[in-house]
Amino acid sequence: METVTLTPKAQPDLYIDAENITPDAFAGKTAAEIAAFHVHEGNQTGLLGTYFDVSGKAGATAAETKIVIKGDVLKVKYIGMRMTAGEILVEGSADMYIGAWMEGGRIHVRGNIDAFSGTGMKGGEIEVDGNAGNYLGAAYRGDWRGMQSGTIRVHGNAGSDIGTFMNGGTIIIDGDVDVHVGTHAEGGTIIVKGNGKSKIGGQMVKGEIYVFGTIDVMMPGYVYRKDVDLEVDGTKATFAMYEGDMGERHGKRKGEVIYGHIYQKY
């Protein structure tokens, strides 16, 4: 695997849309060709090389290309958007929409990520050593298609509205989450190893949410069914199983109603 290194220069005045920072776009390009890629700062079009020193070389394909970003990119959006293969390592914190609609490959961020990261994700893996903002793995505003496949693992905390309209894939939060988890979900798995607040699983008709810590307010549309012994992400424990959201219409499979499930660890 070949590596392209982007070293940020001075922070821009406005936020940059840089959806071409992907292994797919970099594959087969020289450092000079990558530095000549267009990016958008506000309503102005500039060159990637204006904001980053570019070194190294890309592989022949996306799968053979790794991008290393040396430091914080707090005003750079859409890193890794729609990538299908390869790797991106951000050695600092990143802005919004990192890994949005990605289909494959791996993104590792050693700092924090902002809102809408992994939105509409279709495959691949995102790992974040710090915290995540709101709408992690959720649908884009006005859309009803959230995360569909892949894995997002956050070692810190996450904000509100994670997994909205999710219908596949797995989100794992090692810390706490804010309100609205898995709202409108039609599938997928969310694991919260810390504490949750309220409105967990609201309008969820299918899928699983596991909470290892406390839930401030359980949704009234969920009914306790039984205790179950499970192994969840390497942890064996007893969980209270709830079914819901009873306020929604649910499909059937082989004559049995399909519900969303919330599991809370004892």
The other form holds:
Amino acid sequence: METVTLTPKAQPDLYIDAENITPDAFAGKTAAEIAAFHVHEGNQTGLLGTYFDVSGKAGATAAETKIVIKGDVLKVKYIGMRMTAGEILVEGSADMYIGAWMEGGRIHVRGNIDAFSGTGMKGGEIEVDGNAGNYLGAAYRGDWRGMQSGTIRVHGNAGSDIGTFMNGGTIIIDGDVDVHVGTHAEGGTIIVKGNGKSKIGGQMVKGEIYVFGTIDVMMPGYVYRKDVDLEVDGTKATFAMYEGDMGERHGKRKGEVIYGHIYQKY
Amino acid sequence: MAEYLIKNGFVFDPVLGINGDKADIAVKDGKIVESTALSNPQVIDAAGKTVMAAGVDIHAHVAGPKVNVGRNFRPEDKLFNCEAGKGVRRMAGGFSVPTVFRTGYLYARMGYGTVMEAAMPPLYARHTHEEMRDTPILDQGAYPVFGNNWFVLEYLKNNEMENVEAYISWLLRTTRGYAIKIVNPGGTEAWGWGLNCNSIHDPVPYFDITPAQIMKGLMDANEALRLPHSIHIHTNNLGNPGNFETTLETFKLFEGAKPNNDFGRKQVMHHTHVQFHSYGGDSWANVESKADEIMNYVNSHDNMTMDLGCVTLDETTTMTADGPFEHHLTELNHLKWANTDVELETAAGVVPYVYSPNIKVCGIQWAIGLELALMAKDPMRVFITTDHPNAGPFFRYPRVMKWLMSQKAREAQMDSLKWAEKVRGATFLSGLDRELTLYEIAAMTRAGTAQALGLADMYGSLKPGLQGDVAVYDYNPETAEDPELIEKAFSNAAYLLKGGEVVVKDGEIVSNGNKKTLWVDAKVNDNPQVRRDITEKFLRYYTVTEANYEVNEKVFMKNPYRIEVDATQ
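Here we have the form predicted alone; I need the corresponding form predicted in complex with the partner chain.
Below is the whole assembly, all chains and molecules, this chain first.
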């Protein structure tokens, strides 16, 4: 695997959209060619090389390309957007829309990420050592097709509205989460190892949410059914199983009504 | 103004009876003229290319509140779907509900010059005109909806035909409307009571009148007013299995009726998006095509016209004044839904919809749309539409043309359906080997629509004296073999002349043209009763005053073009 290293120069005045910082776009290119890529700063179009020192070279394909960003990119959005393969390592923190609509490959962020990361994600893996912002793994505004597949793992805390309209895939938060988790979900798994607040699983039709810590306010649309022993992401424990959201329509499979499930660890 | 000579193209013009002969088309001062009238023309070399009059779309939803609701509540429709401005082009975006700019550009690139907005809620006429004003290039007009209007329902119930006519005349003038649109007559009003009219004989709550009476009454008023276009009907029971019987009953209402106008219109009614009205069976499990029965009727009755409403197998946004249908649809697909209250006049609903090639019913709907055209005997009465955006976006017309012109292309599409064999079993499409010619396509997209709209003296042909609207396509009918070429060529006109000006060159927009907004001013005798009724209803029931209702030409319209009709005799 070949590596391209991007070293941030001075932080830009405005936020920049860098939707072509992906192994797919970099594949087969030299450092000079990559430096000549377009990025948008406000309504101006600039060059990637204006904001980053580019070194190394890319592999022949996306899968053989690794991008290392040396340091914080707090004003760079859309890193890894729609990537299908390869690897991105951000050695600092990044802005919004990291790995949005990504289909494959792996993104690792050592710092924090901001909102809408993993939006509409269809595959691949995002790992964050720090915290994540709001709308992690959610659907694009207005869309009913949220995260479809893949894995997001956050070692810190996450914000509100994670997994909105989630249809598949897994989101694991080691820390706490804010309100609105898995709203309108029709599939997928969300594991919160810390505490949750209110509005967990609101309007959820299908899918599972596991909460290891406390839940401030349980949604009134959920009904306690029974206790179950499960192994969740390596932890064996007893969970209280709730079904819901009773306010929503629910499909049937083999005569059985399918519900969304919230599991809370004892 | 510039003179143009379009030389040596293969010309298709059903009005002049030119079927692919090589001919020169001359344009001067915005009009089509004889070539001898030119003195120093710019020559456009059309050798090896197809030349037709610019397209005229009789039915699309491209402006007004429901289109805008669609834009507002579907931000995802613009995702990855915006193009930056370039040259004279403004920034444009959107797929199934494109911005007004993209609407103008895409139609022009298909070689269309005129597009009618098929449903204008009178209360939002100002909004509709604002959007049309901002739509570049296209000549446009809008049909106000009448089929659920309280005034109309009351006058018809009391059999006061003169009052119906006076009210129609007032509303067309006030809203700067073009024709009488009827959507789910009575049913949309019934929806306000949580009900619907599923047959043309279901009484409308409170008004105690039937959809049949509404349609027949409005047809009589239309002919008494001698309007350029006929009534424009979307009948009851849209989109339900077994609804072809409702459709046939609607057709039969007008048997023996004769058109009365000075505009060359030959029909007394236009039925729109017939694909949605041609279903047999009694559930989604056994729904089947009844295109044969529908077209047998249409072929043998020449006082009506229709358009197709072809499903294009895209993700799109449905929007219609048929409020109960939109509710039915959201119950079916569980996606988002918006419903709009339009006071005493109509209603509207908007729901996104995905016509998936993996769903049997979508495949059947796709097949029915094409069958209707392939079974048509008179292409001057059967028009290509997708009921944009309801069955698919309008920029798929070239794809519909490809399917209609090539059995190979539609078989390839059929084979790619997940339930191809089931679709074949429920439809006639695989048994139809007819391939439409460019001459027939020109009738279905230009000559026929212009005639049905009563605009044959302006559009739809290359006859000298008509507006200089000419489309040139890079398509050689003598050598082209690959059906994909049809879609490509007709999506990217080599040239479009609009009002004698080059608007599209090599598929790129080079001018924003000089659009017109068409409306019909039908003069009737003064009617104090109707004047009083309108004033009273505005005071008692409307949230706006009459002063906030009228469409001011100077403010809301670009190049208003008034078509006068005198019905005072």
